[in-house]
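The data below hold one chain only, encoded as structure tokens and taken in the form predicted alone.
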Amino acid sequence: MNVISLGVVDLSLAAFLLLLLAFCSLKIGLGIEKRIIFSGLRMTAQLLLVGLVLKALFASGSFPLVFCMSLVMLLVAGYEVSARQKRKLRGRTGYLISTGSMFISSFSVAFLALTLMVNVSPWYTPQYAIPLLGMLLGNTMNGVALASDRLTTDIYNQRGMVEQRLLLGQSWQEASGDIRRDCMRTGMIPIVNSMAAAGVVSLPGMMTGQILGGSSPIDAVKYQILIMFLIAAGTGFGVIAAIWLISRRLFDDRERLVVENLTKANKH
């Protein structure tokens, strides 16, 4: 079965529906009609970009090429999370912290994916470990930039109780526990979610990509599965990561808050 093809005009239409929905938000008063279009058309212009370079990226399977194009995905998610926080750390020592928490979990994950359970020849073959690094990446990045975010918002709000557990004697693991638990599991909630609500409330992207694409659905529900807990733990291993090492940077080695190391909050 051959995918069938889409034209200008299919395309067209759908473009249609986002100016729709740009004009529906003007008349009612959302405000958010410029970034809905923008969004559109800088996500268009990056898909058409990243096909070419995808195209190009597939017929040479260079390791060098491979690692590249995963590299610069790395940098731009690392990005992305220092952007969407309200607060964050001076410096750039929050990039690094966000770039490394996705470094280690996504690259970890996805190296352990396509050597031992996808056990492609050779490991970095394009067609398997960009997709496969790219759902990873961009999962983590959601669930870092969320858990990041509440982290350094809720420290900032909430800097007098912990302070005041820290003269009490409590350590600073003790006195900010509570925070650190409940941003941990905001990072972590939309995967769960998706896994609870996957093949009942909604057929995830990969699933219905490979079903279009006229693979057995069996074998995509299969490889839709193996995707959902890497995932997971992509996502999971990736926020206790970014948490640890931000509250490290939020307490000195005297077991002080120093809230002077985040910067004023910012709108998103």
Second form
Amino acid sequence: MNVISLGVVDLSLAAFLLLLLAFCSLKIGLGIEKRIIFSGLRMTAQLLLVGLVLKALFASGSFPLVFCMSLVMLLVAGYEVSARQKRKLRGRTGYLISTGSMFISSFSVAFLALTLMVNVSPWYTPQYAIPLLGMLLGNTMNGVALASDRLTTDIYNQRGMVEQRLLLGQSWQEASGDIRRDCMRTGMIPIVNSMAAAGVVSLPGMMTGQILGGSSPIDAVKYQILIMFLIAAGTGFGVIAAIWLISRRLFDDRERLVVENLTKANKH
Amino acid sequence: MENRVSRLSIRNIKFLENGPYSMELAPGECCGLNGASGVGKSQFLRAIADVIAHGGECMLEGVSSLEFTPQKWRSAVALIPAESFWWFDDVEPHFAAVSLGDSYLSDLLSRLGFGPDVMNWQISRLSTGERQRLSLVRTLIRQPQVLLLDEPTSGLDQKMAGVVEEIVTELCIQKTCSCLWVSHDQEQLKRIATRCFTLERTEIVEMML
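Starting from the form predicted alone shown above, please give the structure in the form predicted in complex with its partner chain.
Up next: the whole complex, starting with the chain shown before.
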């Protein structure tokens, strides 16, 4: 079965729905019409551009190019994480920590998957490597962003309680234990939810894509299961690394809480 | 109770614009500390307990705080801040680190006006004064060598304030701990302190009682 290729008319029809929505928003005075149109346009431009890039990348299949592409994806993900924080660590540390923890988890999980499970040769074949890494990074980014935002906000808001526990002779791990556990849970909520809903409430995007693209549902399901496991593991390790590194920066070598290492609250 | 209280030496403690401050707290001594509001009394206590960055050093019987793990130091030199914090829903788990049913604990609780059922109370329903008294008990059962008290009776009526003074004075006389007591109440300092100091921005001055 061949994929039915989409033409300009098909896409325009879909875009027309968005225009209709924007028109309604204008009429009822919801005030989101500009944002809808802008993000629609931006998404179209981004995807068309990436389509061209991927086309070139798939044609060449060279390792340096694949590596550059992954690096760009990582750096943008790192930027997104820090842009979503209410309170950040001062200086570049926050950016380095979020990028670093995503690098460790997403890249190693993607590498393992490519070499051990998918077993594609060479392992950096862009048709596999880029989408896999993209899904891992996207999900890990969500987890890391949620968990680090929660961590810095909670530690700041509960600094009196954390210090009280230090004063009673607890170590920094004990004193921040409840908060760190909450953050771990927060970071894992999206992937745990999508595992719970997978197939029952929603058909995951990748699987839908494969089925629309003509794969047999069983093949699509197997890939989806693999991806879910990888995402859960990658997000989990990324969140653990980020929480550990950030909380390490919030206590000094004498286990004092140093909220001064956080920036002022950022108004959204 | 074992008798193991040590001398606390405070040497050139500096933080932010404050200090250097030096003073000695002999075993079993209770020193009063006052000073204008905002001068840094609470920060001074926090520096001694080593929960804020500071210059200079504190020593117990000649051993620098840096030789202790932070946990050991803060257990030995225990600060009870003016506002206490609680992190479990009920009172009991906050006391769980120390063996319950201890007669010392029940004695302290009853002197401070609590029955044995206090352990089942909810933290959210405690009054300011109840929190203040319970936070004193919470620290005392850990048997610190030095008590740093930051206005420990600010939320208490006269009778309960008297009980707190009595408990701390007893501990000092028995030499089970020594105490640095911050208070704005001159009369209170006269009752409890053997020596009294005024904290200023750049020095700590002993004053006449």
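Residue numbers count along the first chain shown, from 1. None of the values given here were measured: they were computed from a predicted structure.
**Q** Residue 143 and residue 254 - when the change between these two forms is described as two rigid parts, are they grouped together?
**A** Yes, the superpositions place residue 143 and residue 254 in one part.
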